[in-house]
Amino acid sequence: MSSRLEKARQDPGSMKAKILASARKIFGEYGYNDTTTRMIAKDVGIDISTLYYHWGEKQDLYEAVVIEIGEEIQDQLNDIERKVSGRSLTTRLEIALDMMCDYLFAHPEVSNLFLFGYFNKTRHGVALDNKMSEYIANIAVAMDLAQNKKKVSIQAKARILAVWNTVLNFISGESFFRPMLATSHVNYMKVVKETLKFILVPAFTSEKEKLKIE
């Protein structure tokens, strides 16, 4: 029997569908505390009753949506993996770094949804820093930083978590950090991808006979 997700999936004009998709923008704009499933009725343009009939409680709503989010994501490593392979450490992590830019920039509830599991206290069944370590190995692989996703080093693990809050806090803080610099959408993103080349691809490839584990 197909999940709520997979029918969802399966009907992207359902109503399923359109219950998930506005779940994803409310919960990454108020977080899981203070969103309710009345807010998200609301937005889609139906009653509360409805949205249980396809949905059920809050918590359900809300593994969906992260369970969606962890899948893009590994998705995106796994493309970059396939996109970098053989290159140099430098193409690698300029690749990359263009590449998970391009997706949370165009996601950007994706990085609130990260901030906000760090920093609520609150646990709420699936987390999508549940899956970091699985992340942290794939990427340490594709960066040519590890031998295999068994064997990572601490401070390979550690530089990597540097790169990925990095880029979560510049593009979550958007609106914060873009008026401070007085530009536009599309060239502050063009300058946080510079401006992570600038400072991390350096660092890495100074350090990675240290990061590598022999």
Second form
Number of protein chains: 2
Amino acid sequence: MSSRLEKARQDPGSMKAKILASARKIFGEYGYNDTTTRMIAKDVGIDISTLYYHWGEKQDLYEAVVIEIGEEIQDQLNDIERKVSGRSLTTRLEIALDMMCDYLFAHPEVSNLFLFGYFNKTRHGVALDNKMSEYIANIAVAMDLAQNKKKVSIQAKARILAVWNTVLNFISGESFFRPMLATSHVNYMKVVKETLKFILVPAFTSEKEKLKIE
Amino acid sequence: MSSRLEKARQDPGSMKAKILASARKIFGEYGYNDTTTRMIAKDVGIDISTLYYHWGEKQDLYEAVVIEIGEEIQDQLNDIERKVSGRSLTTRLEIALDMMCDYLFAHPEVSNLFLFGYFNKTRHGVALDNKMSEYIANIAVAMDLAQNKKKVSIQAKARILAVWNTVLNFISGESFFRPMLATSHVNYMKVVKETLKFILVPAFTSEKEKLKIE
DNA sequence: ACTTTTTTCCATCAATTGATGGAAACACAT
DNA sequence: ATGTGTTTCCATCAATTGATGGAAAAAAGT
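Output the structure of the form predicted together with the DNA; the preceding block shows the form predicted alone.
Below, the chain from earlier opens the complete complex, with every other chain and molecule after it.
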């Protein structure tokens, strides 16, 4: 299935790639179980047997989507790490939150698929679990919560998870939260960024001082 | 359907009530679409037509579950408000987080159903949306983020949402997060509480000082 | 003991869904 | 043009699922 994904990447105009793109969109909107192969096929404009011809089982197609997104996240984290290196902790946090928000708001299916993966009891092949631990370790080091990728305390991990989730929730929950806030999409993005900084920056910057004591 | 719920409440030993209890469990575990009426019936130990005899459509049963949980949350918030009144902001936050965590860890299906409701594009009748705005306004006042229930700023609302989501995520995501933290259930609960306080208390207590300036 | 009402289960339906076989349509080299 | 391999679609299957009709069983009323 990894080779299938590679082929789709090699030729973005190929039917394989088109199907993958639609699959990503639909899976991201409805989750694995609520997405039917017919929905994806209709979105591409093909018969479902054509979809099966190119991708085989529904599961394989889903896994390809998950893998693709996993790599995208990794790229994004690398980008962020490059941009924030050398800055102060507060600035690092602010830039990281801004960049992550921009990316996720532009690709809302990503946060949806993450959250679907978290809370679904019924597992569908490869989840994002695998890479998750790695991401967390990297972020912990980048945010000065750990000196060594190998040795990240449980507290540090939990804090990263809290941050990560808070971001994902605001993106995925927009259709639910925005009516409550009675505001536009553009202003919602602004408020989300503000709120994230408001909540997260104090915690981690005052922790910096606590660390000196320890 | 409200009268149906009332009947179930009147006699907790009734078949109606047993079905409701099982429905709450199963819906909370798998979400609306991934729960079949057969799963619930099997959990109760009855035939599915018995279930339909008592509750009618699947949707009605689901709505009854949502209503029940909504009322439970309201009670819980009232409890909290009673206990924290008069305390300092920091203490209020700490007590509120502790109590909410205790309740949600004891009833994990509650946070699951909340999150399912947030992110599902396919709506299933009554969601928890309605009460949500009310809850937020109440919490905002209780946490000194607003003077008046009627006038809660968009920033205040967003902050409450962030806190609320962070809590829900840790509860619902336990099966996903705990392996990453490689710890026991009991210790997970402890770490979650610590993490929530770590992240949330500084944000809101330093805001308190900012407010004096404004 | 008898009706009458309520409750439970068996059998079944129609719609949806993941998946496949096989025929047609297409592409392309010779 | 002919043959070969690829791609696409139509028809269909088996399993699942929400839902119902009707008969049996249980409870309640007289």
